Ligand code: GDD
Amino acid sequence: MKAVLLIGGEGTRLRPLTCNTVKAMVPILNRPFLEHVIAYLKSHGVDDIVLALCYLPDHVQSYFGDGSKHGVRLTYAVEDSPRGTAGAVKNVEGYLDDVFLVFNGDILTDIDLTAMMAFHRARKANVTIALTPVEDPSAYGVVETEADGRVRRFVEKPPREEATTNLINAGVYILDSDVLPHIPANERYMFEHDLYPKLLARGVPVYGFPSEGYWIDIGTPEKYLQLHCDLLQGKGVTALHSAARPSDPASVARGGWVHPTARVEGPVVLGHGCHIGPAAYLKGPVVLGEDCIILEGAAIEGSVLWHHVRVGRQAVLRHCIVGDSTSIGDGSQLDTGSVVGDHVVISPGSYLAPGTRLGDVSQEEPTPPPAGPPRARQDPGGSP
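Put the chain from that sequence into structure form on its own, the form predicted alone.
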């Protein structure tokens, strides 16, 4: 079976992390997001993959090449302008035949694709949509189905008290090639709002495949950080990362060094060449990319740092994300939800309030620290 991965978006919700990095290449546990997805597809026997690209395609092509190093065959289809989810698939129609899989490029899941394909064939469906339950369906479009799974209708963002189901479109589809003529060529066209309602109106068999598997949309910094926490705390898995235990210690890659007086409470992942200085404190879940330098007395909790990040003495980072090659000055504080892009220099003593974003055209400036001494550390073994 072939698969089409829709990875052409600019990742605007993830900015500033995606100002210089295509969304498919943002690191998950220090490996590109797309690498996890490809490994997942391969584990279900999908090894012929078409990548529908638009924004920064060279970033993907230069890393993955023809796919042979990852055990798959990759075909690249670069759009001259965004064509929507269904339009992107129509654009690669010439590469497709029989039955194929479509995968939205900002979700990570372990839905059983093998079982989903068996369901699709047993129902003689033209389209099968993976469905996942959510606690509050009012933020999504829900999918109502009959007892046998046939889709009855789509309801966009129903009030919570009026929702008849909590199953939403998971962004994973199995399609027969005979639905492709229903998609107009060279137009922006969406599966969710255009194609699927059209197919239902014409009586085409569209089914929903419910799954209790892990599922997350990484399209926002909050969800991106949550994914790392889930993986490191054993709440989710990928084909490249097995389930962890909350008590798992630090994983230190080759070339890493941790000072004997530093305190590291797992789960923590330290990339190649990381340097953790004296009296530093890391409280997991924490992920540091390659060649990060954490200086004396710095404290990091529940955060993800990309590659080549320098954290100054007595700096405090709580539940934040920091992009490549950024320098955080001595005594600075990055509060919950702060997101810092690539190549940013944060001056000593700066304070980033909760939710601050730095590093793109809409960036905010650091504010003065709150009154009173910085809450860097209480003692060499204390918490941040």
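Requested next: the structure of the form predicted in complex with the named molecule (the form predicted alone having been shown above).
Here we give the lone chain, stripped of any partners or molecules.
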């Protein structure tokens, strides 16, 4: 079985995390997102994968090469300008078989692809779209179906009050090559806005395959953080099992150096070479990349730090994401939802208000500390 992975988007909603990397390469438990997706596909017998890229293709290519280290065969198709989701598939038409899979490259799921394929064949569908329930469908493609699963209507990102179901397009498709002639060559063309409405108008059999499995789109910092929490708390799954299913926090803390007076609580993943100083406090879920240095009395709760991050004395980080090689000054406080990019230097005593996004320009000034700022304290989460 072949699959096309769509990873040509710029990941703008994830900025500043995607200023220097593609969405598909952001680390999940210290391994590139795409590595988890590839492991999942492989576990379902999909080992021939076309990566449809556009933005920063070298990052992906140099990490994965021909795929042999990951037990799959990878082919790269780099678009000179974005072809759109369906246009990207048309672009690799010559490579595809009669039936193939298409995957949005920013979702992590455990949808049963084998059952989905059986459903596709049983319904004699030309297209099967995996469906997943969400609380707010307005950020997704809303898919209305008949009782037998036949799709009646596909509406991309409708206003919330107009969404008639909470079942949305999960970004996983099984396609018959018969539909490829409906996609124009050499132009930007979308499954969501163009192809699906056209196929439905022409009576082509398009079906929806509802799934209750785990599903998340990592397209925003909130979702990126949520995925880590889900994985560390056992709500989500990834086919890369070893680090992904930590049961014993202490065993997860291997690979770093933790001062005897530091406290590590809940599921915490420490990358190699991490150094947790005296009286520091890590309250999981927390993931630290390689060579992070957490100085004396700093406290980190529910956060993901990439590689080579330095957290100063008595700094407090709460539910935030910090990019590579960033330095957080002594006594700084990063409040809930702060997202800091790579190579940022945050001056001592800074306060980042909830939801602050700080880019990858090292000279950028963070919000100055307010008068009488809430000073750093050791326990970010109240009583243990």
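Positions refer to the first chain, counted from 1. For clarity, a rigid core is taken as the largest C-alpha set superposing within 1.5 Å between two forms. Source: prediction; values computed, not measured.
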Query raised in the report: Would you say residue 139 moves its Cα by 2 Å or more between these two forms, aligning on the core?
Result: yes
